[in-house]
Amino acid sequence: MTWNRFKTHYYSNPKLGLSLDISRIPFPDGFLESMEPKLQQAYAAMDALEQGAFANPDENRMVGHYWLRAPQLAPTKELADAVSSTLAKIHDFTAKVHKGEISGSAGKFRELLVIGIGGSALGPQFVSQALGRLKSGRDKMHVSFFDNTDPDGMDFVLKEIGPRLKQTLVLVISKSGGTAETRNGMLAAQAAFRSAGLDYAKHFVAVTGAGSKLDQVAVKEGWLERFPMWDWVGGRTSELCAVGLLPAALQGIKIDQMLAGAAAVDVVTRKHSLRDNPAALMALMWYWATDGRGAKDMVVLPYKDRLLLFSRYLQQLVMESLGKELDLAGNVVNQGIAVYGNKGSTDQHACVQQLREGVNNFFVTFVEVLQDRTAGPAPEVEPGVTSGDYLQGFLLGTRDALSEKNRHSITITLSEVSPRSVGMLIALYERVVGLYASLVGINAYHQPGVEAGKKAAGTVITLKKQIDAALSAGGGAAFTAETLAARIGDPGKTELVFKVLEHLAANPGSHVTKVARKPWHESTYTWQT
């Protein structure tokens, strides 16, 4: 790569304390010329989106994550109204949990326990992994999670809180108040409290829709306090709303900072001229490293131990905004753009031996901090060098030994992880997610395919209640798959009650008990009351 190319691709922006380098992904001179007609369209359908316009077609809703951080550009004043009292809400309830005016059946919180999934729980454990700790050196509350419906995953949880119990406060986060993990995760902390003799309803938060099915729980049982998440912001781009900005804020993170810090990068990323706008470079850059149809995955390598979630939380707003079937005119497109990645110098002892050397399906995209640590110098590990030295060397040495492979990259620079720089991050790939899908033309702000899992696993449930059914009626009599699926008139689905009998087998207290026969097909299951 050559300094000229470098100087005509860097973008600098001191103000915001962050520079993005495309140089090293080699698109001819003229690309960015040529694009500029679908980059005014992207431009044309972002401006839409903030002014209120129905982008989400199959919900029949408007997409409204760019108000939370700027209300007062939300299209009516009840929205506008809405988002500032709920910030305001956040404060005043954080403030007094940390006083101990809101305490618990036991006294002052001092833990935090957040029961969620998905945008419920990437953007919050991203957040309090960024930014916990990081100047005091104590956070205000201990934060843990819930963010699957796997018991083990709970029971570890648990017995890290331990004798703590009694002084957790916990977010039950779920915008239909029906997702099944979240609801699972409740009943799972529910029935630890009852265990501890403790009155749960002192210790409850809900973050919801209003008039869900956990709104409706809260009330009735009288928790402690309810948050609204409202129907335009979707799970992926929440993180600056309650579903983000409570647990922050109860942690001790300076959330005004954090929406700031969003909405500094929101009003560059407004532009219509393109070498002022790095989303709108990023967007192109996607665009010509994927051939505008995802074909190359992005490995997303944060130097920064902080940022080691950064990765994970990208996963669900990229790949459930982009990864699409459909196009806006009905075409099957297959859209999508694959998120994988650690963290530096980590990666570079698992995967960048294949990056520089392997299949070239992917480009990088490299996160720089130049801020080495909050509490003064490092120390040297060698005369006049220090460990960040070193984190800086293995960063740029690993970039131009892609590029030596023609292994493509990008480079976003920050001058350090603060509240401020998350709240940039988060509103800077919010901003590429959209643009990309209107330079592709799809739609990124629904999510057809979650639905359809969330309907499959339904189905499975279903099945699991009539072979409990099946077996129990049986008086004790031993079936295979086989004969258990032709009893309860499936036999097209031999495979699932297979899958099924094996798991119940396997618990204790399921009263399924399997004998293993040879050929393993012919091992039958007995129900044991």
The other form holds:
Number of protein chains: 2
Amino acid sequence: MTWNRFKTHYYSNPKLGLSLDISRIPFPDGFLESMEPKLQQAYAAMDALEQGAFANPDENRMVGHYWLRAPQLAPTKELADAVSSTLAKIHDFTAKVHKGEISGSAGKFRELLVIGIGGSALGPQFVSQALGRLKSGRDKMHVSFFDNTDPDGMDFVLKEIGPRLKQTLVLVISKSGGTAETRNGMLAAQAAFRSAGLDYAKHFVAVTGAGSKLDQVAVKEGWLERFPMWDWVGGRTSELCAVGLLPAALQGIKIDQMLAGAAAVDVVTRKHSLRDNPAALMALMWYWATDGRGAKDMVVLPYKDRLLLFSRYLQQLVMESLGKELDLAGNVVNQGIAVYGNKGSTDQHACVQQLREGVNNFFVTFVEVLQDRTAGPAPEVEPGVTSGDYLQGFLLGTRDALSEKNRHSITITLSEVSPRSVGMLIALYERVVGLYASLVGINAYHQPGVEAGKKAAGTVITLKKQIDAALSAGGGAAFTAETLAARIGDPGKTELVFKVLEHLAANPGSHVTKVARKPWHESTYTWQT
Amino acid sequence: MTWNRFKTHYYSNPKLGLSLDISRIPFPDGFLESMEPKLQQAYAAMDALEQGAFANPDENRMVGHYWLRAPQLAPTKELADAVSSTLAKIHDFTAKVHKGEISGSAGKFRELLVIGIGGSALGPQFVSQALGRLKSGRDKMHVSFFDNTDPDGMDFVLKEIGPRLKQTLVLVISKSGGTAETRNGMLAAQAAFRSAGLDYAKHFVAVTGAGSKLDQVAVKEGWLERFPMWDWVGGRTSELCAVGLLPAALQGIKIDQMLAGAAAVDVVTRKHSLRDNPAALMALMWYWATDGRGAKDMVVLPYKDRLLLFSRYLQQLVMESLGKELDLAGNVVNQGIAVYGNKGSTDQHACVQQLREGVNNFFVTFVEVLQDRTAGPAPEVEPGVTSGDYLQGFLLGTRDALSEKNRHSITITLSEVSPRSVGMLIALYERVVGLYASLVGINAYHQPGVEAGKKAAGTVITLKKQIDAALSAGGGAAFTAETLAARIGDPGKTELVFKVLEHLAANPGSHVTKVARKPWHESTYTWQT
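Counterpart to the form predicted on its own, namely the form predicted in complex with another copy of the chain:
And the full complex, kicking off with our chain again.
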């Protein structure tokens, strides 16, 4: 790379402590200018969005995550007040919990169990890991998560909490209250409290939409507190509403600084001038690198342990926003950008062999953090060289090793990992995703494909009940998957019937026993009372 | 999918508790047969490998990870004895640690800190998470990792260990002893012991090649114990030598069962008959799905929390093995398969929108686990339906939702997560990678591209020293990146000089202060004594 190209294409914002290097995406002269008309449309769409337009027409709702850090920009006073009063409530609740004025069955709450999935887990997990134990050795509360419907996974977390359950505050996070994984996690947690002789209502807090099923349960059972979720904040952009702020504040993270960082980036990324807008620059790089059609994957490599979960968070933000079958005009486009990566230099020992030599089907986003350590200088490992120098050396070295082989990258540089810079990263990517979606003409704010899997899962649960009924009606009779599917009257579902039977037979309590036969599809299943 | 296709292409091995469904990769009739000649070559190459051929000619060494679980198959008695005696030594050492016969500065060791990177961390991390707290609530020892050269990341782990450092056993794992990240981690850990007034040699164990730098240090300083690494076991296939077995055994994991599971899968995957060899079936599916050239990514979705780190482990095993510029004949092929994924159903809320609707540039590997829970039946969340039924429902539903849209998948089914099944998974993928590499004509057992990044990192460290020297020689003079690069006599490296200066200026103790100017490249840097 020549210094001249770097100089031309380096965005530096010392006030924010944020820089962006796009010089290693080899777009030709004239590319940026050629995108200007599309970019102006994207700015206009974004402006309309921020002013309260229904950017999400198929769901008939506004998209307002930018108001969360600048309530004065919300289109109505009601919305602005909702944001401000919720933030005040989070602060108030958190202070009382930390002081022990709100407490559990055994005094102060010291443990926090967050139950949520998708946007209600990925952001909170990322932030908890990035900003935990930042200055001191301890957080205000120790945080764990139920983020799935795996019974063994929940056992694992409950075993870790152990006798501290009586000092555990539980947040149940679900906008509709109908997300099965979250509902199942809530039931498992309630059962654990009951087994321990504890009144769970005195430990539970709901973060949910007003009037949702979950909200109703929380009211009826007298839970400790309720915090709102709004239909104008999508799950994948909910980190800076109560979903993300409440657990972060309880852990002891300075959420006002997160909000301030996000707001500061919003100010910059609202600009209609490309060279001053890092989000617009990034959106154009995504466009060039992936040919505006996801032709390459985005490998995200933060060289910082605290940012390990950033790419996992981005998988949802980017892939769910951009992975769309149809464009806004209804044409089949199959858009999207695949995101993966963990952290450097660790990943150098896993992926870099392929990245440098193998299929050239990706571009890398390096995330560099200048400050090595909050606790003073990094230790020397050789005279005049610290472990932090090595970390930077590996980043810069790998970047060069990839550039040599025509593998492209962008580099984001942050001054440090802090609540402010994490808020900045979140806001930056939210904006890039929005602008990029405009560039390629898709709706970034719905997720029509997610429903299909849920519906199909519902079909399996229904089938499971039919299987139970048919087996138990059969008494001790032995069925193969084929004969049972026929009995149910749905031979087209024989494969699913087989899969469900195999699962039932492997689990005690299902009443189903299997006799293995050869060939395997002659195996029989019987109801055992 | 029709039941007939499923029946035809389902591999079921009830003895192993392992099944494989390839029916959702829509290869046409005749494909499997057409691959038979290539497959026979792959079997032959694998047989030669197992018999001690130099499958790694450019490094002039054997590739013997299969002997780790079947020492009787090693080509010499020396090798067989080395495997057996090391295993015996691991058992002996572990038993003494658990009993307190080998102890630290404050009695029994209760904490285990593993220092390693790449193959010396990814396998141990995967296994530790998959098999920790399997039956009881506690492991024999609590395990943490240094897997990077991030000074803040090491602080984070040390803060977590806190006063328990005096009860901490440290494993330093590095074949050559020259891996910078591991060396730096070792130094940080030694410094922490020193600060706590502890004699670190009484807490440290080396896992390394005989006579390596690390080995020499361990001998000289009188470390607690040393375990061998061998040149015939590559980093990414080292989970079942001391690298993986020692930390697993110390954590309390039944390593003999891991080895038995791997050995049992090896027996099956050595077969030269496609229908009886799940590894060969998988290798052909990779070939068909990716067109034998990595045209699609491999998304790995285990529906089980314990298997969260499996895809991260596979990233190294698959991408480092297959991501190659040259084939065995020296042609440029740029091979590889990108691997990503976390776990289901969690990932459904992140990636599935794109997987179903977006860019069709992947195939999925679902990993299903039949047993929901070791602690008895999974709890009911509705009458007759458990949280485990939901987990399976989401897997099967998502699979169908993807199939509907012509997104392809294979499904591996395991009876349960156990030491045995984890050993099976490791052996299965090791074999698939080996066979697939033969099919596409590459060497799976070297990693020539990894060196480039390390060398380039060395360049940066050298440059950093030159910068220090030039700045300090300049006394209080203020340099821009451009003037300093010229001073060093390397204006071609101005960008690197700039990056290093920015890093130095952000860290106390570097003696470098920055005065920010506009434009940013006029900023100056001064040595401060």
